[in-house]
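A lone chain, given as structure tokens: the form predicted alone.
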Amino acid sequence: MHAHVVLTSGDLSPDSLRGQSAVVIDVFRASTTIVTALANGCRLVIPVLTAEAARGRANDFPRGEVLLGGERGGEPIAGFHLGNSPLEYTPERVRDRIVIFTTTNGTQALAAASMAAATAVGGLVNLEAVAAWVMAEGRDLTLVCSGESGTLSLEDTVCAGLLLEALTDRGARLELSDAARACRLVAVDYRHQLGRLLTDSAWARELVRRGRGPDLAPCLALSVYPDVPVLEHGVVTRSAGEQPR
């Protein structure tokens, strides 16, 4: 299996994904929020590129079925029901609801990765489940790190490297691109010290400065969810996975 990592979604050529599996990674916070929402009973997550598109898409559904969620520049969007904190997407808020979701980086990455043969949402919180999904799909793989406004983000890089490690542990024979190899090397330093990302990641420090530090611990919980959100026809649904090991 050939494995490549795109270090920011802006570096991705969508045509390069044809025939491949893609995993979109945005640890702080969109991936974690999507995984959490679906695990807590959300029916669908519909990623869109803009707040205006989210409001327009909401008109396609009966009132009361839809929640608008997301952020711009890390802050909640005025008039939206939810932001981009996984702590907000509780069963009481999202069960049996549809979430129309837009973020600065994560939903842009999902749009860019939609040309893949199969596209999943991954984070630290469902790492083992995503590894199992990749193995089951059996295709060449591109991991798409969302990054932060066009720049590399350490937490996404580490997650990509740990996912490659998890695939190796499952017996995958990986042919790594240079970017993938670099991610594995970076991940070695964090494998047993994920808490270091709270201070080493520039975006984590910025979120703490803004008073959003409580969002971060749930994003660093390793393999606590057994499901893999899968993007098909513009909609993200919950794909049943294995129990975390």
Given for the second form:
There are 2 protein chains.
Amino acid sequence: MHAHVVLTSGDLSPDSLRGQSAVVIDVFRASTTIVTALANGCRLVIPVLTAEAARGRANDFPRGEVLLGGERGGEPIAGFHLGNSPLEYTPERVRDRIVIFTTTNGTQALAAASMAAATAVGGLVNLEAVAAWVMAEGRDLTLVCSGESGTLSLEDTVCAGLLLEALTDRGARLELSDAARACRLVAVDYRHQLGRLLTDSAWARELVRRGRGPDLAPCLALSVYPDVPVLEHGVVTRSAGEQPR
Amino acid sequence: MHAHVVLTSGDLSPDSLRGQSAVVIDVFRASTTIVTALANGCRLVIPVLTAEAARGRANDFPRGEVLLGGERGGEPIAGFHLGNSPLEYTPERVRDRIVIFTTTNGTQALAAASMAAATAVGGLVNLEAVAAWVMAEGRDLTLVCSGESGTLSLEDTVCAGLLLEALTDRGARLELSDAARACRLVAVDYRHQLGRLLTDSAWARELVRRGRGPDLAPCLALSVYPDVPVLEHGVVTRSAGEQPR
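Cool, the form predicted alone is there; where's the form predicted together with a further copy of the same chain?
Every component of the complex follows; first up is the chain already shown.
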């Protein structure tokens, strides 16, 4: 299995994903929030690129069935029901609901990755489940990290490296691209001390500065959800292999 | 000193370099070739973006004084005197000459980095000299890796990480960006076994496949030259602090 990592989604040429499995990674926070929402009973997440598109799309559904969620520049969007904190996506708020979701980097990365043969959403919180999904799909793999303004995010790099390690542990024979190899080496250093990302990651420090520190620890909880969100026909649902709990 | 690494020159926003020191890194092979040429007595290297521009620029100089060098897609350019192998840039060929130079990635990276307050060319071959230059300049630092088609090159990533380590060894107090931190972690793994890059780097494997294997070992020789090529007013010469030998 050939494995590559795109370190910042702006570098993705969508055509390169044809016939591959893609996993979109945005640890702080979009990936974690989407996984959490589906794990907590949300029916589906509809990623859209703009706040305007989110409001427009909401009109397709009965009021009360749909919630608007997301952020711009890390801040909640005026008039939206939910921000981009995984802590907000509780069973009480999201069970049986549809979430229309837009974030600065995460939903752009999802749109870019939709050209793949199969596209999932991965974070540290569902790492082992995603590894199982990649093995079951069996295709060559591209991990699409959201990154930040044209540069890599340390937490996404570490997540990508740990996912590659999990695949090796499951017996995958990986041919690593240079970027994939670099991610594995970075992950080795953080494997047993993910908490260091709270201070080492520039975006983590920025979120703490803005009072969003409580969001971060839940994003670093390793393999706490069995859910693999998959993107098909523009909507994100649980992988067919998984049953709602 | 704030230190950042741009992992592929396509991600560089030149405005971000204002007021900074920049070091352009293309280990296989443009950086190494430029350092080698100047170390072997070449008067100056004029980087240009296209083969056409190189031929045009040659008309500004007396015939016999000027050589055309470079590559496209890793291959020599028809009608040029020299390719992009450091082995070609011997004292016999380049002493007291001017080299007009164009490569697929390296000279693009140099052009992009020319907005910095001071711009140097770095490779493994002049790592310690570049570290000394960065310390003497004293500004915030951006390392601009050429990379390959929108993704990182392992050898440039390792070179960037080792350069950051050399700065720390010289007493620099670095505030590392996420990308800079990742480079340091990747470099740790290669520090004492640079030869592994011959097999781990995708571009090294490709150059070997094309019969360019002999070019690679000279690119991995650590700190063998005291020369720091600096870009000023569109030409690359030895740093003012260094005397021709």
